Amino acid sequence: MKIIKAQVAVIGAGPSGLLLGQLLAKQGISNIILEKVTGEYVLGRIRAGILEQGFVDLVREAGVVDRMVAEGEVHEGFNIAINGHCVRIDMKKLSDGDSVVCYGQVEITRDLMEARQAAGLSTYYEVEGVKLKNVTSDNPSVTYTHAGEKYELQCDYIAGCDGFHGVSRPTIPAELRIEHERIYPFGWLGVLSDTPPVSDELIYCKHQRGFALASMRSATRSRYYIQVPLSDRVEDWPDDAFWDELKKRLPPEAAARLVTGPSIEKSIAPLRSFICEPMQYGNLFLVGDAAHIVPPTGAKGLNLAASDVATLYKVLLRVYKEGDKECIKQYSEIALRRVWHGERFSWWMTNMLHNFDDMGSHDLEGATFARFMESELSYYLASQAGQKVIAEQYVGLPYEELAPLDTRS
């Protein structure tokens, strides 16, 4: 077995993995990145791509903003339609000039990746077998093979990029993890084609056929979604089929202006809250979706991931440069405050934009679940308080701090 060393060992090439590792080097911190499939296939994830500014910041620290600046699109505000009624959030009116960047999920990673590269940092592909070990010790390892040879790799610290379905989470004893879990009765199909989006800011849409939101990626390529039951599949979705669907659900003067074309992918995404508590074990750290999941109606993802690696990288900081190692305990109740805030808002927005019809809209509950939520959308909607406070949250909600040294118990 061949032994190889790194300060820190990111399971997981995805955005924040790559984000991790990059801000790490840019202080001297040495790492290496394992992903168990191949860096094309991580660029063929289609993901979310509204970007909060401390996640901007984060990548400008990174030294890799120059694209995101050159071909991202501010968006200073978005739409939520009621039945065809528009109402437009000013979020830099109303959370004091905060903004948010469009910019593709798949664009960061490339950028990321090339960034790495031209630095000469080590990122294994396609390993298998990958094993954490000695995770509660002062001196963890990664075991697994690559190209047909078996590796250990001796770190001081692991960080789990890897995933909701990665071997990061259940490296932690079953008896010592919470997970929190709520599954929603749809998926969002969505359609990635090279038009030109249907509006320059966002419209999220709650309509009596179901949900829909007209996105995009660039000014010539969009991305929209309807809400569909989890039996749909793909095929029962021809092209025509779903830009027909798609019109009926956008406000009349969107829809007049929706140019269609042959989808590019497709795809069906269920949706679910989860979180895992703790988000930490011994020296062994949980990033992104390795330890929470969130529906994409509030975009707060790869958001979430972003803030995480941003506690993590402050947490690692100061164990190199101040040789303060009691810190690392600070990271799972700090990050976890954050995550439960996106989750929360997340469940909010889906609550109140989607169609339940698992709760029966013929029956009491149904009804009066689907009428409590028309009220909360029409009262926040109607007041600058009200979307004030939706405003605050899409933005994002500032990044805490690690507690001082010198007022830690």
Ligand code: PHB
Contents of the next structure:
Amino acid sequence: MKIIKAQVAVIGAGPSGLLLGQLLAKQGISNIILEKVTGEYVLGRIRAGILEQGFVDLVREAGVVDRMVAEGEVHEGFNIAINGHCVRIDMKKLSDGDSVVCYGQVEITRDLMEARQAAGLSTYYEVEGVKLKNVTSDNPSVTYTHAGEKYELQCDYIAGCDGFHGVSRPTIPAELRIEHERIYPFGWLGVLSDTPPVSDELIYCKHQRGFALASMRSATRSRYYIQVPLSDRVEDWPDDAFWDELKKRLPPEAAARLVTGPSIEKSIAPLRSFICEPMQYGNLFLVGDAAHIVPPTGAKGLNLAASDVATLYKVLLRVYKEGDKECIKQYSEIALRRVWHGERFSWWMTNMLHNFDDMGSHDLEGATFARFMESELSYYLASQAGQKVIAEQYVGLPYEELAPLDTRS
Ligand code: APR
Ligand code: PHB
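Structure of the form predicted in complex with the named molecule (previous: the form predicted alone):
Time for the whole complex; same chain goes first.
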């Protein structure tokens, strides 16, 4: 067994692990990242790319913001269409000047990966058999196999950034964990295509035929989604069928502008709300998808991962710069407060924008639930106060600071 050491062991090289690793390294806090798959595989996962200001600021602090600033597009508003009628949510006006940046998650991950490599920081890809040991002691460690050799990584803290299917969350004993879950009775069929987007701002469409979303990656690359039954498979949706259905759900002006083309990626994603409490066990911290999943309707997945990273970064800075080990107890509570807000927003947007007609929800028959949600959405869209509620959450709620250092002792 080869023994290696770092102050922080990071499990998973998705956006959470890479961002945390970069921030810590900039502060001189040593860290090693362990990743199960290859770097190329990580970059093959297509995901949303709407970034809150807090996320952008964090990436700036990590020193990896240049390409995002050059290529990302600032969005000051987005649209919600009900049965073809579009309402623009003016985020900038309604949230006191905030906006979001549209920049693909794959690009952020690539930027972080390249920065880590350029700085000569250690990431072990294709590790096997990762096990977390003694996480409640002062000497936690992680054992794994890499290139046929067995390793033990000895550390002070472990950041579980290993996604929903990782090993970190199950390390917390089941009797200490509460898991909240809602699986929605439909999925999103997504298509990426090298065609100009129908609009320079996103359009979330509530339609009798089902939800649709018009999004983009650049001026020449579009990303579209439609709500489909969970039983549908990608093979059921040749490109032409997808474009026909999308056109029916978009508002007429947007449908008229739709440019179609061959899909370069097509996949169906299930929708899930999931929260694990607590997000901490001894010296193990859960970060991002390892602790929570949101349905993609509010574009909050990556942004909630970023606020976890921000909180853990503040905790570890205080531990290593000010010697305050007690502050680690604040992590789970602070992270979860913001997670619950993001979860509620994503759940609310999902309920209001999708078609639950045949399905029902909350013990209500489908048609009744649908009418409640239709009323809810039109009520919020009809006033500036209502639109502000949506805008403030879409641009992202503020990050919470740690409680001040107790200087009495
Ligand atoms: N050992 C090492 N690495 C692992 C293990 C393991 N046992 N299990 C999983 N991993 C790796 C995965 O291969 C993956 O690369 O952990 C990484 C987790 O990355 P993500 O799933 O992208 O999670 P996270 O970094 O928290 O990113 C959150 O991703 O799903 C979206 O909406 C979400 O945008 C948000 C973002
Ligand atoms: C995307 O562009 O993939 C995207 C944008 C906004 C969402 C979900 C996905 O809410």
